[in-house]
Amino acid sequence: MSQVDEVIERIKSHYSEVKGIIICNYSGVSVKSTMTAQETTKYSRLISALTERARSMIREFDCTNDLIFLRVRTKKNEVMIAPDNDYLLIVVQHLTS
């Protein structure tokens, strides 16, 4: 099992909440993912134009400064993103009440 796929299953084992896990690059195409195709697609081309805008925000404030984190929260859904250099880790939770 490789170091990726352990990620992944150490989420899932631990988060039951967790909906789905997507490994994309900047430019939305996946690497892997616990999604359906179709949701893939979507999530990792929106999510990695919304990464891309919020990084540069960032930096217009301040030069210096990055994206280290960013959470989205919507009635159904949260959703978590961890960029890095080449790509970005995205979790897609179901909120519990």
Contents of the next structure:
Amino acid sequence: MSQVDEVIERIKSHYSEVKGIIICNYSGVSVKSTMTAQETTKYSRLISALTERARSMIREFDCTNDLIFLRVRTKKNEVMIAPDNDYLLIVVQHLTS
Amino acid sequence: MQSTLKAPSGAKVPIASSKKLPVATGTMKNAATGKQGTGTTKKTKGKFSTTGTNQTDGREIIIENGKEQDVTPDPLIFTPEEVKQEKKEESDKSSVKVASNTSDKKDEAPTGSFSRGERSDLVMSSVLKSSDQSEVYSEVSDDTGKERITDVPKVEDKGIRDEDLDKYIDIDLKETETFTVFWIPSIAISAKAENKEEFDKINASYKNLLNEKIGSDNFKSRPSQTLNLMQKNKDVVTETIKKHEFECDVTNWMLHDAFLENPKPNHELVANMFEQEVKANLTDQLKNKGTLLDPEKSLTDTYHSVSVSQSQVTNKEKETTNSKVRSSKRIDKSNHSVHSNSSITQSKHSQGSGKQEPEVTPFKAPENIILPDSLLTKFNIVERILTQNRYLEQQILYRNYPTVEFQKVVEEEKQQEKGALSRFAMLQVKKESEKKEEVKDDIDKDSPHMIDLFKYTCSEVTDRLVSCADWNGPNPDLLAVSYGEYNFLAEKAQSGKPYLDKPGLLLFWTLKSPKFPERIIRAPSGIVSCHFSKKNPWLIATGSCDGVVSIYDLRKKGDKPAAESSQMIEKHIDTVWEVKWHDQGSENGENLISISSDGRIVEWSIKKGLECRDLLNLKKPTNPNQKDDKEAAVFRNSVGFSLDFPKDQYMLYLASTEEGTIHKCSLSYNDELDTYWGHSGPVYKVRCSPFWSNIMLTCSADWTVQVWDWRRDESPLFACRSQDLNDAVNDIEWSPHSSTIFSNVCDDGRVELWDLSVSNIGPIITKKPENRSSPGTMVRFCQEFPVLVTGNSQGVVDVYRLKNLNQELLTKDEHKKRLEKAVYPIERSGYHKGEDEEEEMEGIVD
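Show the form predicted together with its partner chain, please, because up to now only the form predicted alone has appeared in this conversation.
Below: every chain and molecule of the assembly, starting with the one above.
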């Protein structure tokens, strides 16, 4: 737990554009978050659904394949999603340029 | 005889009509009087046939056919007594072997068979085991005069005795006569039947009849009405059939996963869980001394809980659809924790708990959640991505990829957003910026220069001195940088405090994470040199201030080296300035060679633990150029700073010393083979050219860099020194891409890049830092990319991209020739015989 905390602190301090970091599970319940409660619930629920969908798509093509990383780049942000077996790591970054 | 139906008085026999019985006709009579034995009961008994009409007492129903034959079906259950009696009476006719011990009490195996009683000759009796039989039979006497036995010994059922279990019992089975229960005669006969012709005739005559009917006066067709039976509607009301809908999406990969999982059937799961629980409980309890283990209780307890949890599981299965949540939480059910590996139960449990969670505010996650370590790898990936987002351009430059122009695209978009008027303004701005770019391009395209990419630094290493660096062979992005102070006196002078040996650091940097190293290794004492092994790239050797040579195995975690020399007697007793791995071919393998302030060059071998042997002791030689050597040599040994191996000859090596000499030594000799004089100060580094090993480069505290051909002369060929350089040159390195390019860093913090094919008077690139207080201590070329790294005493490693260097793709030979030409201009050299003499450069020597 502490190692994970360390890394979160490091990311927050080094990369100031990072809006927030969320660790949640697949049913959309967040375990750890650096954002407000409302935003956290939104992100975790919506993104867990999206990840399931993305993973399903990838595995439909090839069952032995699996999703490692998902990046959603929008006009204003970039959402980085790293799915684990049980948990989901979401990092939201503001884009400056 | 007429067969009659008889029943004992009072018996109710629901027989509607006697016609239903296939055989029996006549009436039913009551088996009236008749002598009844004591304790008669319902059991009918075995039959007898005989011509007698009246029957039994004790039989409820007696069926006789029209001929007054008793056709009552035999009862199926007899007591042994009856059998015996029957046997007595008609033993000659009976073919039943009754088992031994027929007598009174015991139960016997079934014997005999059943038959209809018709005649006396067909007597059969069957005996069945009847353990709860406590009835008493009485025999029926018939007209033949068999006596009835009134007194029948009581059959007491005492159970089977042990001896009986072991006895052999004979069973004789026979068939009864065949009853025809139902018979529909066929309407077809075989074409090959014997009486076929008969039937043919019959069929033909029938056909004739049919034909005659048509149009015949004898036959008239006439309709008739039949009565429709009255119909009645009947409604039935039932309870609603409970239905339950279930749907799920099934995808290819779900099938794939399920197939791989190979789930066990439910009963197996339960069995396994039960077993595990039982074992766990037993082992727990057995651990306590003197436990009076109550297996019954504990077993049933666990089973109960297991079955409870299982039923909960099955209930949940009915409720849920796909198993989405796979949680690794441990959930305690009642008193027992159910550790189940099957995904079904897991998912159901966690889904159940998942349902509870949303009611709680999302941040208050349960305290006992243990986040798996796999999350750390995800974090690493995320960090890399964040780095990439921020440093994309620099990384592209590093990797020498063609650049993508993001900026222009964004600008265009901005233009489109704004209106027409502002567009004009924007166009103007754009033109100006283009002009600027053009101007820059002029400068850029022509001359070589360095572009600042990254600064590898983090909070751990601020104000630490970068002593050495090395690239990893298989992973060219990985740069190991060692940190450790060796400028003791300088430090003391600056800070005024006595120097304390700070712990050394070895950091592993990569362009994918310039803000934080991949790994940090801490050493007890400042690390002054480091080198990756070429043969085993996971090994890195370090030399530190306290003389300890350590070898780290990077496959293992932690700060502990795989081998270190601190406990060895022959260890170095002073700063180890350089450690180098040297492959001596297949016989000796790769060994480590170190040079230290204590004047010894030591070879280390890791074949059997860490072993070392002295190669050489550096002695203070007399300088042939100086005639009077006034200084009395206090210490015979001189300090060695650096060593290097020429590429082609693996037995020779060159070592540089504090006296300003370079020694040519051999691995097999204890003495120097040759000595080179040229420097007037300590020679910090000696490096042979990777393209032409004759040429070596040395840097020294006497502000100069000297170029030598050590196979020819004991004096240097020429010196490279910028006009304004008034500080010691700390580090030097040949470029791996071009034979005539090398770089050096100096105490005033500048980085210089020289190209001997262009000029050996001045460098082609000079980069001076803003502040003088950070002397450059290390310079390295990247093996794969046009990148240069330098380190300074503030703990910052600068990464530069080299641009516009004259780096043509030449073969090694061509490179060698190029270096030759640069070093030996044509007039002087004796090397070039009969070659084209194009004077490309002005090579000025001396």
